[in-house]
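Have a look below at one chain only, the form predicted alone, in structure tokens format.
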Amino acid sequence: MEIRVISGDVTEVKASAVMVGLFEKVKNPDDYTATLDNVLGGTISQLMSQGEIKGKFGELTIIHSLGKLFAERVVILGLGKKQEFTLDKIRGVVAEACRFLQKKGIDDAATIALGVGVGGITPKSASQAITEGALLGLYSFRRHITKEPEYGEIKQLSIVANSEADISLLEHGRDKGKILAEAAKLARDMVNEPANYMTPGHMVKMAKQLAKDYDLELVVLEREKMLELGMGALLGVAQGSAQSPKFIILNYKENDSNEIDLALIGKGITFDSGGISLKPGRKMEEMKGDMAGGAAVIAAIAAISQLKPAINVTAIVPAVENLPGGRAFKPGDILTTMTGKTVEIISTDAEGRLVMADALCFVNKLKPKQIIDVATLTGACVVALGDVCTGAFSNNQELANKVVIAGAKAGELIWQMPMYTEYKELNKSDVADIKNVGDNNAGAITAAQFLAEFVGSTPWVHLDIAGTSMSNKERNYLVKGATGVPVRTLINLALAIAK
């Protein structure tokens, strides 16, 4: 879909539909809505007085102009309570409206810059939110579907500028919103791919293409190099699969210093059967998405390279399959990590923390200023926070605060969880330095405490996206399937650090 910025009178916009907003409990239309109401002979006011248009958030009302406007239809978007209006609500209502219009067969729409002047919303930020909402809300994954889609596509969305002076601001917002949305869509594509199309080798191919497109430095470590480095935990997980493990490193450098300002690590389990500790068969197909963390950091660094903040970022993905077999690692085994720390295996289905442990060891040797790791790590985090919030675990409150703020700006909610030292006791082993599963309690926290063993004193935040990486239904700009969380959070964080 092309998103363009135009200037002119909203009554003269040529489109199949033009969208304007209305806040809840407003007695009379104002601004653009009032202008359209006047040309339509008071139709909007009449529907408001009759209670058909209430302005409640997400409410959509379509009015046919019957030749009174250049646009064939006017769509009134309910914006909800004015005092509660945010940029994320712009994303949400635009996404819902675009899907609504698409199902009506409309392929050309226009919208005003919604919410400008409310709660500090600027033309630039409104344009960015509109762009993100439209692109993310209309996302679909149809690569393996041969049947033609039921509905056509919206080919063009125009954002109408209030004045010539706003055009440049709207264009800047549009351009940034497109980069963020396309990055999230890239992560969605990767996660939605079945595991036979998204193997560790396929992840490397994608990383190579992105490195070429966006001038990133790429290094891929093969099994022999991982063995030389002592990545026993990662290789232990990989040994049950015929797919060779890959350790993907992408570097973005825009700072004169050789220091790494931000290291991103993403769990890349391209399929997780649970290994010898086999998962139940029901819904095991969803385990193709266990590489959502890896997809997120790859997509994020691709977007960061386009936005060009003056920092150095390294993204790392340990990519492996976790399968049962005659060579698979077993409960009771002891694996040795890159640091030399030994791990007793209680469950082979707690494999994510093992590959992340060696990745954290590797990254720490590079001495980054701060580390963010992203992983679909625990079902316990889903129990604690559902699919609404990502769980955050940290050894540094200042960095944790930055991550939460970056998430809020993206509309990707993050809730910080406790990391009290008492939880570390649950990971103690009788036969090794540590075990890979605690007891039945506080599973998300004990998993984070396991990772913390390999972080040291480097400022670090672990994001457990087990609940937020997938959605089981359409909700605002999320669609069924992969969400692309927390790609936009990571991008926002990099931009904030650069400032």
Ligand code: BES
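Take the two forms, superpose them, and find the largest set of C-alpha atoms that agree within 1.5 Å; that set is the rigid core. For clarity, every value in this text was computed on a predicted model and none was experimentally measured. Only residues modelled in both forms are compared. Residue numbers count along the first chain shown, from 1. What changes on going to the form predicted together with the named molecule:
The rigid-core fit between these two forms yields exactly one 3+ residue run with every Cα displaced by 2 Å or more: 255 to 258.
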Given for the second form:
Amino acid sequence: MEIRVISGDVTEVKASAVMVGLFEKVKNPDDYTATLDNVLGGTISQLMSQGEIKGKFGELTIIHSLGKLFAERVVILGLGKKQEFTLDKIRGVVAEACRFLQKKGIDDAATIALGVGVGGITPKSASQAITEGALLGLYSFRRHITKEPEYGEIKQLSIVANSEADISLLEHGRDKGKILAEAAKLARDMVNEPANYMTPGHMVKMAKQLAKDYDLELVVLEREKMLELGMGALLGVAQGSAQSPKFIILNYKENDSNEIDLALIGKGITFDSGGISLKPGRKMEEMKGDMAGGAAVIAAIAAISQLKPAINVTAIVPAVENLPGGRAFKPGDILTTMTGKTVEIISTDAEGRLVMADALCFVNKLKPKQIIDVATLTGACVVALGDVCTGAFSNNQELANKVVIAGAKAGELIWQMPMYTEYKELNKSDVADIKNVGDNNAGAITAAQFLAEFVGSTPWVHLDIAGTSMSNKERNYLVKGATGVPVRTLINLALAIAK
Ligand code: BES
Ligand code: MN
Ligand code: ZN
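Got the form predicted alone; could you also share the form predicted together with the named molecule?
To see the whole picture, the full complex is given below, headed by that same chain.
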């Protein structure tokens, strides 16, 4: 889909449908909606007084213009209460409207720059949100469906500028929105891809292509190198699979120093069967998405290299498959991590913290200024926060605040969880330095405390996206399947740190 910015009279927009917004509880249409109401002979105000159009958030009303204006249809988007309006509502309502129009076979739509002037929303931010909403809401994963889709695609979306002066602001917003949305879509593609395609080796191939396209530096460590470095925890997890583990490092360098301003680490379990501690069959297919953290950091650094913030960023993905093969690691085994710390294996299904431990240790030796790790780490986090919020765990409040703010800006909700040292006790082992499963309770926190052992004093935030990386329903700009969370948060964070 091409998104363009145009100027001119809203009644003369050359598109098959033009979208305008309406807030809840307003008596009369204003702005563009009023202009269109006039041309349509008062249809909109009539429907409002009859109560058919309420302006409730997400309400969509289609009115056929029957030759009264160039566009054959006007779509009134309910924006909800004005005082509750946000950029994320723009993303959501535009996504719903685009899907609605696409299902009607419309291939050419236009929208005014919704919400400008309300609650600090600028032309640039509105245009960015419209772009993100349209691109993310119309996303679908059809790579393995051979049947033709039932309806065509919206090929063009035009954002109508209020004035000539707004054009470049809207274009800037559109350009930024496109980079963020395409990155989130890339992460969605990687997560939706089944594990027989998205192997550790395939993740390397994708990283290679991105490195080439966006001028990133790529280093891939193979098994021998990991052995040499002493990544015993990662290699332990990899033992049960025929797929070779890969340790992917992508560098975005704004300057020639080797200093890393921001390190991003993503869990890259390309399939999590649970290993010898085999998972139950129900929904096991969803574990193809256990590399969502890895996909997110790869997609984020690709976008960061396009936005060029003035910091050096490194993205790291330990990519491993967790299967119960004949060589697989077992409960009771003791693995030695890269730091030298030994880990008693209680469950081979708590594999994420093992590969992340070695990755954290590796990155810590590079002395980055701050570390963010992203992982589909625990079912316990899903129990605690559902699919609404990502869980955040940190040793540094200032950095945690920055991450939460970057998330809010993206519409990706993040909730910080406690890290009191009392929780650390639960990971104590009788036979090794630490064990890989704590208590039955507080599972998301004990997992985070496990990771904290390998971070030292570097400012660090761990994001548990087990609940937020996939959606089981279509809602606003999310569709069923991978969400692309927290790609846009990570990009916003890099931009904020560079400022
Ligand atoms: N990949 C899972 C966590 C997960 C669960 C992600 C649901 C997405 C949706 C992780 O490797 C895992 O299996 N964790 C175990 C840990 C337990 C054995 C301590 C869990 O949460 O059950
Ligand atoms: Mn697991
Ligand atoms: Zn896992």
